[in-house]
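Next up is one chain by itself, shown in structure tokens, the form predicted alone.
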Amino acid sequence: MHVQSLRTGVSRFSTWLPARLVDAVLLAGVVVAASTGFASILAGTASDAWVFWLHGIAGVVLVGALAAKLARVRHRLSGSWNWTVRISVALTVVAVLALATGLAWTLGVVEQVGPFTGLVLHAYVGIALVPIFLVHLYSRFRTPTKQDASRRNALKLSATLVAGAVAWRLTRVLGPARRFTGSTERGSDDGNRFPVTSWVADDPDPVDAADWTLSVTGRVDERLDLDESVVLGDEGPRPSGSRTTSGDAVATSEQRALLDCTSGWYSEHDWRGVQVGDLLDAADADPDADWVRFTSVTGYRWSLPREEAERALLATHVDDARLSHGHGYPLRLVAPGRRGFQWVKWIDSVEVRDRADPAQWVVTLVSGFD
């Protein structure tokens, strides 16, 4: 009796929407989930919260659509396995794993898997899903018909999306406290005792401050080359009255800012260091130059719009403790509202530029592999 009821329920679920409309929902869900997943890498301010909401809702809707799809096509597994069936099976396995890891992270069931956080594992599986999905799409997808676009089906589709939004919201209530990015708090206001992470393979040997200089170059009237005695001093940046090679003062600045890492944690601290705007003033930077690029001793780099860069900080200290090597000693960019991988560590160069640096994306992926 129970088995028959289950079969009846599965059958009804699989025919809730027409087959081609289910396929269209799967296509739209994967496109939305993949695009918002990639967009979330750069989304760091509260105004970007919709990116994460849409990603989560798409994931929940995909769970239902995938279940309906499997209920309808499960009989194909009993036949011969040609290449399209093999691709379909591989796609199903990877899709289930992507959805399961995302749900497990949201609910706090899986925080760490070996060297990866649950969120990073979810991201890697999601990336692996995309090429398999494209191959499957080429071999299997059929566009919905006019009959599929009925008012009845439109209402069912709307109900499906609303149910997905409600279910996603419920997962956020049941899971641990997180920021809108999905990150959990780690080590706030505790000096260097927050996680040490590196983007891909960027992990140099400790920097010898005695051999280190900070250069301010590019669209400036006077290049600055500041050694550690000027920038760092004995306990951090010199107070007002210390002199750069150009004769301008380097003053200590403080800023409270929240670092949100794409691996799934955030940490809020009081940072102390050199205001970027002060350095640009000391170098007499061209007011018409619109970008500033920050480069690490490893070659890793990132650019910020001029107005935003001037408000950023080159930190030497966190909560009154000198930055550790893992956190970017001797200088780390503090860029509020930006994700952690954009807070460049081990900075030795600030360059004023006319435009952004599109090659920085490539550098972030290859830096450290030498």
Ligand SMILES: Nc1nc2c(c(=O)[nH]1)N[C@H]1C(S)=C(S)[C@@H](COP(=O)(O)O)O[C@H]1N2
The other form holds:
Amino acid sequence: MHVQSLRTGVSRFSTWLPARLVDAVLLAGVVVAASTGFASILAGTASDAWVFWLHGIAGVVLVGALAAKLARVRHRLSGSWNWTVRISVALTVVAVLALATGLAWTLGVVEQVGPFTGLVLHAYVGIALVPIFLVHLYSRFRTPTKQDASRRNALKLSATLVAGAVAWRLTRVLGPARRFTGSTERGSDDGNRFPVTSWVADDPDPVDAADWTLSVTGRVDERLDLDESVVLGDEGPRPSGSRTTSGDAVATSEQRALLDCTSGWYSEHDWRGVQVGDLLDAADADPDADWVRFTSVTGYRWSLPREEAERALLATHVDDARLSHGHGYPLRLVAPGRRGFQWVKWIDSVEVRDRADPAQWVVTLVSGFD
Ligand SMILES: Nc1nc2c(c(=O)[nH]1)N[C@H]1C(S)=C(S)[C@@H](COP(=O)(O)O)O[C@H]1N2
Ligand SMILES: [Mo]
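Mind giving me the form predicted together with this ligand, seeing as the form predicted alone was just shown?
Everything in the complex follows now, all chains and molecules, and the chain you saw is the first one.
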């Protein structure tokens, strides 16, 4: 295409929507992209797929709106670079990076950049964008006026949204196969041969099973301290018939479940271990206590609502193989529908509680830093 006709194309496009509407689209796009980006960290079941759709649609709409905006404001670069202009330039650079990394991940162009997956890089850039965007808004925000609220503009806005949705679908079709979360498949049904990941810095020495016990405490009538002979038979937990300290049976359970890491991969396996509900029964847990917290030997921890926790598994085996150290030997949480970072590894404590544990958010981020 001729440079000249490209230029007229962009400038026509940039005046198609009135300037203030372009700005409104940019504001709405960033708000939607940022909030769905943060929400995606917790979105793990098919019913959460809309979070990723909104995020992707906001992304492609932002590409168009940003192009229109830049065509309109680039002349300011030839004026004096006061601090508002400098903030705008910084914002442009970070926004272009955020959009490029997001698009590159969807299209499968950039899977890994140094130590980061393309998705993690996108997340960091996105997080960096938020404060710069707020400062930019503070310095330049104008509210839309009455004259922008015409039927014609409403139609144009709808057309923008539809075009965004179509373009986003297209990127999904053109890119590699991904789960609705954006993750690609790695090492399913192949025992321990799937990626070993820590959320931030957790990296303990291998746990010596001889020195290890699993305690079940908190709102229970009968505290349990299970040593490895009870929990870790060669084939998994001893089948019904073997006894805990309180005399209750710990049966072996199996579950097929999919681990989906927020860094952009997933892996599906048959897991074997103890069902948490069975452990809580053995400990006579108070039926009114609504939360169960799982804690690693490192202190890393997560809590689940009681009913969900009872269906979860404390796994010793993956596809018939004993869990390797990297995957959480001797015991890890298998929490179907939850994102990978909630599948606590190297567990030595289960606690029945009345409340959730907000501090877990901080602990998962700092666990492993000494
Ligand atoms: N104790 C502990 N458990 C943890 C983590 C961690 O850093 N510490 N990382 C979590 C993250 S981010 C993921 S994706 C899964 C990865 O499990 P894997 O290493 O077996 O693949 O473990 C989770 N469990
Ligand atoms: Mo993860």
